[in-house]
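Starting off, we have a lone chain in the form predicted on its own, written out as structure tokens.
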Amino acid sequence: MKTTVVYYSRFGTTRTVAAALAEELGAEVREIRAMRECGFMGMGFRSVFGIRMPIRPMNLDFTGVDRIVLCAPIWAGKPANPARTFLQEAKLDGVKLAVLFATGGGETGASVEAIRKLVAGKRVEVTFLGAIVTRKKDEAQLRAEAKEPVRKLHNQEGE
């Protein structure tokens, strides 16, 4: 199964954790990158209001690829907005998307109706691998937990 894993990563840990999951399943890895970033603040106004964020041109072709490994973080309660902006935009159709949070711990039932809404209408199926919560932990930890939604993945699909 060809498998791409595309993330958004404001301060690098769910780059970290992202890297792990592509080194594990043999995957191409695609960033989505915001045009401008925020502050603190201006992230948690964004993601509580549903203000867009632009995204930097990038790959959202996903011709040949059977399965996206999608990780994205929790801004106040919801996927990160240029995450967001990725799903919007993305040429999904045909496409089994994996959802993966990076948090800093709390409910992520808010981010799974956000991503189920975004993916509505799109011949899309969707598979939730949970949260790696990130708070307090190195990069050794992040790419050790990395390894429990790679099992998961795996057995889900029969690998």
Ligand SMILES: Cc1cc2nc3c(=O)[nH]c(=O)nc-3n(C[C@H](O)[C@H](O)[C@H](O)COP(=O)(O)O)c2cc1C
Given for the second form:
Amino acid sequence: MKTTVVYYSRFGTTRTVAAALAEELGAEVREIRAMRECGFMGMGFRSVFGIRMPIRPMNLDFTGVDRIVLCAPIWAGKPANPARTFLQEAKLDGVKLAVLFATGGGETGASVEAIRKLVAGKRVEVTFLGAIVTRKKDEAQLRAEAKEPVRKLHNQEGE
Ligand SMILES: Cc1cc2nc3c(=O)[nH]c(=O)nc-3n(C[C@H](O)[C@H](O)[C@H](O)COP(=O)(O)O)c2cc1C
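Can you now output the form predicted in complex with this ligand? The one shown was the form predicted on its own.
Everything in the complex follows now, all chains and molecules, and the chain you saw is the first one.
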């Protein structure tokens, strides 16, 4: 199964997790980058009000890719806006989408719903790998936390 890990990260924790995941899976990695980053208040505001954050040009074609593992931080209860823009713009038809959140320990229910809405109507099979609480964790701890989602992904392959 050809897997691509796609991530957005503002402060680096999601990047660390995504890199560890990709290494374990032997997967290609693509980074979502915001056209313009903003400060803490701006991020929260944009997230709450669903204000679109444009992303930099990236390869949005997943022809030949069976599965995307999307790693995204949660901002104010919702997936970080650049990850939402990615889901709107990417050619996802026919892929399996596995989503992993990086969080400060808050609720993920609204983020799960937001992702479901974003891919509704597309031919995408979405699953959720849970959340990694990144607060006060160093790089080694974050990398270790990636083991559980990798296990879940391997289980999916066996199904
Ligand atoms: C603006 C903003 C809002 C956040 N809101 C939440 C939240 O609602 N719930 C939560 O669990 N974590 C929240 N966090 C924490 C991030 O999801 C967490 O620190 C994540 O690991 C950041 O990823 P990054 O280091 O890749 O940018 C928020 C962080 C920021 C910057």
